[in-house]
Amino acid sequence: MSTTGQTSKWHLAALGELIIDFTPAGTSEEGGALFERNPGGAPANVLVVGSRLGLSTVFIGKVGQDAFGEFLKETIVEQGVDTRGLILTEEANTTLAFVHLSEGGERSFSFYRNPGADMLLHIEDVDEEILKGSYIFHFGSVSMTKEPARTTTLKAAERAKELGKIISYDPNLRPPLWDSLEEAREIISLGLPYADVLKISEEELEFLTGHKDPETGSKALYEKYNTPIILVTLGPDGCFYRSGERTGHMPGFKVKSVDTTGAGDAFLGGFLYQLIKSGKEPSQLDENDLNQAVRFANAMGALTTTKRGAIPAIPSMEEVNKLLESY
């Protein structure tokens, strides 16, 4: 690990949602719909990566007061992860995700929360310390969808970014959960101007700059706001990656793939990981720096879509370091 790295409390901080993903299960002898239970949750799937790796993490966000809470605290405490800075509130239940899978294993969500406890994050239970205690904060555009989130969401970030944080954010749009899609593009822009790492995918990428080339949407993104790192997931076909005008590629792995839920964070979580073993900032990533962070990020998103669920389907270093050594 980093000198950085090791010097700071927890290597990785993430804010955000902790939901269930209720994902196909098959059918019952009746023909119904089965549902599996999934702990879910963007930050919180990065965070698990993270701790699977070995990295020390720590988790900010709310649940409800309920048995989905208490299931959701004890699956990340079990996986490793730091939850001081979860709180159980009785004012809203847990949100609840239906996730439903193509043939191909694409997904698609419906989402339960009218308000979920997610929503009802407030910048007073963001504690400081975590802040100040992590190597990198990472944030979604999920907690952005409604207030207090929203503005707990942003202001979290401005934080961390002025303690000098690494900052990772992935815009990871769920259109269900926006009022409208011009809402969502002009709240999901607001969390561009403090990345460090961006991880965006193909869709949101075209969303954002109206741009469907990686070269040129990223481009776009770059003389704007200055990004140091974005890396543009390209599902089966791996990743472009830009840093600065030096700009890769770098393909997929070929796997039968189940279900990709969680992929983009597995992808995520192995990039983050990647950067903080490097001891550099991410600036600072040569191109052998670059091409050996998005090859193992691209190996750990893909064999998490050849399992169910988030969470249960992220694979261990072994298993990655299987899959790259098979290459």
Second form
Amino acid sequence: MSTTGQTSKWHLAALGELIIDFTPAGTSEEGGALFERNPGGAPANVLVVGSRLGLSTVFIGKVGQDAFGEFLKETIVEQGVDTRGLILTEEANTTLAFVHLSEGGERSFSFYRNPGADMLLHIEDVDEEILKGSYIFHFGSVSMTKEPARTTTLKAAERAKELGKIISYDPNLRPPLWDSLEEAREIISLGLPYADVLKISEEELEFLTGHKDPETGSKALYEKYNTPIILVTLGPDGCFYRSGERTGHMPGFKVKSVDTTGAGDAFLGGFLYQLIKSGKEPSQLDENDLNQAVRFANAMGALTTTKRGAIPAIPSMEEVNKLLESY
Ligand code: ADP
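Can you switch from the form predicted alone and show the form predicted together with adenosine-5'-diphosphate instead?
Starting with the chain above, the whole complex follows.
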């Protein structure tokens, strides 16, 4: 681990939603659809990936003081995530999301969040010591869909940036959570100036820039926001990356995918692990570092699609190394 990574109390802090994903789990004997209770929330998933790979991680967010909230806290504690920044509130219930899987394994969601506890994160709830003590601060856009969490997310990112932290951002567009797509575009864009590492899907890139092509779209983002690292994830095709004028494409690994839930989080957690391990600032990564980090991230993402759910599907270091060596 790098000197800076090593001297920080935590390698990785993430702020955002921690929710229940009810994923389809067949039918009962009577023929009724069954749903399995899975922990969800992209920022927490990224931390669990980090913990699985040996990083020290800490979560900032809010869940309901209810059975689901308790379950979520227990789950991430078990996974080695520090929960000192997690608040259990009686103000609202834990948010629930029902996941619907198409035959190809693509996901769609229905959310139960009127309001959900995750939306009620106030800036006063964010412990400055966590921001100060972390090497990387990660956030997404689900925590920006509604106030007060929207302002809290942006203020925390701004503060972490002022403190000189590396900022990681995954816009993670979830249309049903926004009042309108115009609002989503406007607010998601507010997070872009902070990002040192931006992970974005092809669809999100087109949504934000109007460009479908990763080369053109990432160039538009780079020119506007000066983002040091842009990672455009391409599902089974792997990842296109941009670091300034340098770009590259790293093909994906061929695996038997059953559920893509958590693939993007595993990918990003894997990339951040490699970034920390390099001991370099994002802008200092050379072509070799980038190729290696993105290849590792692709392997993490690919393996995560081979099992159902997000956290249960995150691979171990051993499994990733095995896949990397077999290619
Ligand atoms: P997200 O989950 O954020 O929508 P992707 O679906 O693009 O992002 O997945 C993130 C990464 O996971 C990809 O860049 C790729 O490395 C890996 N991945 C995703 N789906 C597959 C797949 N079907 N086969 C192999 N790798 C995959």
